[in-house]
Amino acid sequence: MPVPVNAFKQALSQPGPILQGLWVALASPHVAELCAGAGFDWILIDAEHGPNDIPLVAQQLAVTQHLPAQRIVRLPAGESWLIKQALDIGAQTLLIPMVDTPEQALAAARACRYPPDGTRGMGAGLGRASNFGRVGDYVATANDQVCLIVQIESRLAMENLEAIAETPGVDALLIGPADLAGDLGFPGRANVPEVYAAVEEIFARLKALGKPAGIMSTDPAMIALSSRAGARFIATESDTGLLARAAAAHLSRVKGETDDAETMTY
């Protein structure tokens, strides 16, 4: 029995509408399950800036497995031991941040695959990815279903863009506009013309290579630019952002209603 088909990787390889995603950073299985059932094409479980560790990520993968949203796991770094653990707990699509060189990209790609294509350690029988050894063909079929996304977030990554994109085992790239803005000299200001121009350039260069590319941004102008430029997958919000704004909006509304009621009472 082979491993499950990676529907996100399969969708990236085909033409179609932009795959809509949601960043999930609250490190809660309940929140991940709620978000994965909301109708998004994919969710990203964030272990770089969210307070997630391997056991928490495993729980979120488990409770969302029955839902149609595909799961991407962003690790805090491209360390081979972290990649190994994330794959063994059942992640099939990984996002590796801060990939600046083709050497870094190749190391991550090889860490994702079993020999002879890579260096992933054997031990599948201990993990939930193989249903604890019950998927007999796991080692033979896992490599084809791994999807590696590397994150482009610096001037150096832009300089090495084609070499990174053409690295064997790199399936897609995601632009990180916030860190890119900082590295370009505009920390906290991803909505300046220079950053928009850099993002548009990255999409154009990757489109010329035929490489799927995506972005995470809550900026309507950046989202519109990315859509026009050929983004294949976009995350436009996070669980933290949605909750914070909904809480503030609710409080503002009920305070207004309360104030109106008090005025009427007097």
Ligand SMILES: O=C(O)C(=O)C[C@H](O)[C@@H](O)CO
Contents of the next structure:
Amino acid sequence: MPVPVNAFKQALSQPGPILQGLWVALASPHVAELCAGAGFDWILIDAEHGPNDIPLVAQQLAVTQHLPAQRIVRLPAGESWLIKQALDIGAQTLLIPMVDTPEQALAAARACRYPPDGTRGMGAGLGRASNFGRVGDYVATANDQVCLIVQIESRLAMENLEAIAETPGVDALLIGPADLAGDLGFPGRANVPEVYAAVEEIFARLKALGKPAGIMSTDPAMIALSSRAGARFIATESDTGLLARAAAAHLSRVKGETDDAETMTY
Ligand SMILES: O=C(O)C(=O)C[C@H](O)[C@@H](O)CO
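Having gone through the form predicted on its own, I am curious about the other one (the form predicted in complex with the ligand); can you provide its structure?
Let's see the whole complex now, leading with the same chain.
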């Protein structure tokens, strides 16, 4: 029995509408399942900035497996041991942050694949990836279903963009506008013309290569720009952002109503 087909990687290889995603960083299997069931094409389980460890990521992968949303796991860094653990618990699409050079991209790509295409260590028979050894030909079929996305979020990465994108084993690239803004000299200000222009340039250069590209941004202007520029996948919110804004809006509504009305009725 072969390893499950990576539907996200399959979608990236075909033209189609923008794949809509949600950043999931609350490190809660309940929240991950709730968000994955909302109808997004994909969710990003964030183990870079979310307080996620491998056991928690494994739980989020398990509870969302029955839902159509594809799951991407962002690791804290492109370390081979982190990549090995994430793949062994069943992640098939990985996002590696802060990739600035083709050498870093190649190291991550090779860490994702078994020999002869890479250096991934043998051990998935112990983990969720192979359904604990029940997928008999996991090693023979796993490489093709891994999807490696690398993050472009620095001036150096922009200088190396084509070399990174054309690195064997890199399947897609995602722009990190917040970190890119910081490295371009605009920390905390990803909504300045210089960053919009840089993002537009990155999308144009990747489109010329025919390489799938995405972005994470909650800025409507950045989302519109990215959609026009050919983004294939976009995350436009996070679980933390949605909950924080909804809680604040609800409280101000309740306080506004209770300040005027004598009692609240539900
Ligand atoms: O640099 C960025 O932008 C990203 O990598 C996304 C951030 O981590 C953050 O916007 C996710 O909420």
